[in-house]
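Shown next as structure tokens: one chain only, the form predicted alone.
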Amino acid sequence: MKSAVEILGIEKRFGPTVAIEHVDLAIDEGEFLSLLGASGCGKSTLLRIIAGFESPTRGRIKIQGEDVTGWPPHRRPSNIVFQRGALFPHMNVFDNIAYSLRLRKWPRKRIAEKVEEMLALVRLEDLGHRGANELSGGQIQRVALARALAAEPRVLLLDEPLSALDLKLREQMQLELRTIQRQLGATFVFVTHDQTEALVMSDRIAIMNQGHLVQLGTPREIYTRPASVFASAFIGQTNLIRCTVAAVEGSTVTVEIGGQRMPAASPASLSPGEPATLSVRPEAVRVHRIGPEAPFGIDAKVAEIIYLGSSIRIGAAINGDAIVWADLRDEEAEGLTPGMDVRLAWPPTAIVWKETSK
């Protein structure tokens, strides 16, 4: 598939501070890619480099196969939507959307048709003459999106455009953005610190940490096969259980947790006696009552029972210390009480890693 954006060896330093360290990334034509990470990880800086608002210390940016590294923002075939809509307050909705088209000297009739098309796309058909200061937060973001799309950019860059909205509106806008992207077949590069947002909207997710790209993959790949402790903890809920490697046989290791042993599959090169971290999603953990029919696993004691509506979350303490969380259905949790001795089990395909700083 043809790449819409190529990020080639990009580095960015602000004095002695390294904001981005050698990032390589190809974004496909028509793809919705999310740059995901905590504040200060470099994701917004990378987006601004793609847009042309920041110059890289090293590396190149290509859009549609053309090197645009030295081009100013207005010459690039891209547009950007910022965290807050940043509409012109003295203009109405129609004029805000039409502004960049007038700068490009589009004919008046074509401008009017394009603005009406964009208003329909973001479902604001009747608000063209409303003032920018008369809009709600969600309407402002829709107008900002319409304004950015009106100029027909090949690549749309979005810098946490939903972060200022309340939860219900943010969830609604997530689905609307995804629908718009699919309708247009455009390439969207979306910056967010919200893991749920990235999982819901993206074709692929690029996780960043301390200026590094630490994992790239589909939402399913990143959730089910995280490449590091950091990626596992950042995407979704997980149990990070410290353990020691007791034995290694091929791709299967036996780990020791609180004096008890458990098999697990491992993609990493591990040695007996080595400390490691086991990542197990709560939905993968099963809780069994102690008895002859209980499967092989780790003995623990129920410490917490939390009702979550769609599931029951059980917290079980191993040796009175580390809490392992399990998400169970109502019938699976029936009869469990605090203080009860139980056995925890999970598939051996749970992942084991060496400790890592990233």
Contents of the next structure:
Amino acid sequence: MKSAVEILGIEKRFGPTVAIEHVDLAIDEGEFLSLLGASGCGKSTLLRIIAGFESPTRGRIKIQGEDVTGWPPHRRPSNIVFQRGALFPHMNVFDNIAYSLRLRKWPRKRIAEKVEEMLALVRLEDLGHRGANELSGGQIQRVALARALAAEPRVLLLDEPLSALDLKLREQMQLELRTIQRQLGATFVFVTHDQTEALVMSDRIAIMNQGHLVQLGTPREIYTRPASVFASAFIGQTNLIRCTVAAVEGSTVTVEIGGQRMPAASPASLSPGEPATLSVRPEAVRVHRIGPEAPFGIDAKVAEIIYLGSSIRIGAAINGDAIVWADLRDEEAEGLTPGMDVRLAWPPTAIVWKETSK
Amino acid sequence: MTDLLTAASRGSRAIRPSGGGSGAFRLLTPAALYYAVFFAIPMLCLFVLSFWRAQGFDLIVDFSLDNYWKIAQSPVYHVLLLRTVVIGFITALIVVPLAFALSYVLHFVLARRGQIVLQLVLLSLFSGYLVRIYAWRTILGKQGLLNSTLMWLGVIDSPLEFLIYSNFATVITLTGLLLPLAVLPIYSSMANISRDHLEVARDLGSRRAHLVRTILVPMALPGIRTASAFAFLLAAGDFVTPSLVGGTQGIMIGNVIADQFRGIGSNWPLGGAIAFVTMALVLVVYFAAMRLIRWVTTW
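We have the form predicted alone; now please give the form predicted together with its partner chain.
To see the whole picture, the full complex is given below, headed by that same chain.
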């Protein structure tokens, strides 16, 4: 498949600080790709380098095979939507959307048609004459989106465009944005710090940490097979349990937690006796009552019971120390009380990481 | 307690900006009163006076258009009025773009450090009006800073005569005096323009002159309007600067008006009439210029 955007060995320094450390990434045509990471991880800088607002210290940017590295923003076939919309307040909605079209000297009639089309796309049909200052937060972002899409970009860049909205509206806009992207078959590069948002919307997610690209994959790959402790902790929720490597057999590792043993998988080579971190998602942990039918697992004591509505979260302490969280359905949690002895079990696909790995 | 609450709620309703009714206007009373006593009433008196006649040192109550007729007939006034408007206009034409460029640099290039520079610019206002005019005299004078530097550098052999006691000197000095005043409103309305606005516009294909015309100027327009008013009206109304650096050929209408109200040859009714003619002319030019800016900056 042809790449819409190729990021080749991009590095960015601001004086002595390194914002981006050698990132390689190819974004496919028609793909919805999210750059996900905590603030300051370099994701916005990377987006701004694609847009042409920042020039990279090293590396090249190609858009549809064309090297655009030295190009100013106005020459690039990309357009950007900012977190706060940045609508031009002295223009109404129509004029905002028509801005790039008038600049290209489109005939009046064609502009009107295109603006109508864009307004319909973002479902603001009747608001063309509304002033930019008379819109709600969600409407502002829709107009900003329409304005960027009216310029018919090959790649649309979105810099946390939903972060300023409240939760309900954000969830609704996530789905709408996804629908619009599918409808247009356009390439979207979406920057966010919100992992749920990235999971909901993306074809692929690129996780960034401290200027590095730490993992690239589909939401499912990233969730089920995180490439590092950081990725496993950043996407969704996870238990990170300190343990010691007891035995190694190929990719299967036996670890010791508080004197008890459990099998697990490891992507890295570990040697017996080494301290490590075990990562297991709360929904993968099962809680069994101690008895003859209880499976192989680790004994613990129920410490916390938290009602979450759709599930119940149990916190169980191993040797009165490390707490492991388990998300159970209502009926699974029935009869569990604080202080009760239980056995925790999880599939051997839970991953062990080297203590030092990031 | 209840009384307090109702009073408080009535008060909060009163100061709401829109639909506040009489309460909001009550807050305007002190300013309105001040303007009435010290501006509107004197202006009205002067206006009435402009239809009177002066005979020696006496004022004769009358209703005659003689004063206005005199202005309409005499070429001297025409030349002075024209020069006044042209000097005011040229000064504004220099001051406002300079202030705009300076504000742009302060806000977008220097960002937070711009605040410090702005304070320094404002500091120059503390040095006093006359002091600053005299400062310009020492710069522009025949043996002034500029001439002696140029001669020392060998750029010129003899002092440039037009630097002082000329319309040129008046415009330069007025520019120096009015620049800080013009920066203030433009800078403050530019604060509403974020870097995002500029970046979005550039991203959509705009740049340079188009960016200035479609985004920067329209968004800073309230400030530009105020700055233009300051620069043009104050320059056109000034009579101290022309009399100190303008030379014998450089007097402006303000000098003539001032002369009508002091000294031996004074004629208050004529002074009033010239003042009103000047005011009308200056306002017409100002509003025409504002229309022009609006027209040029429609996208």
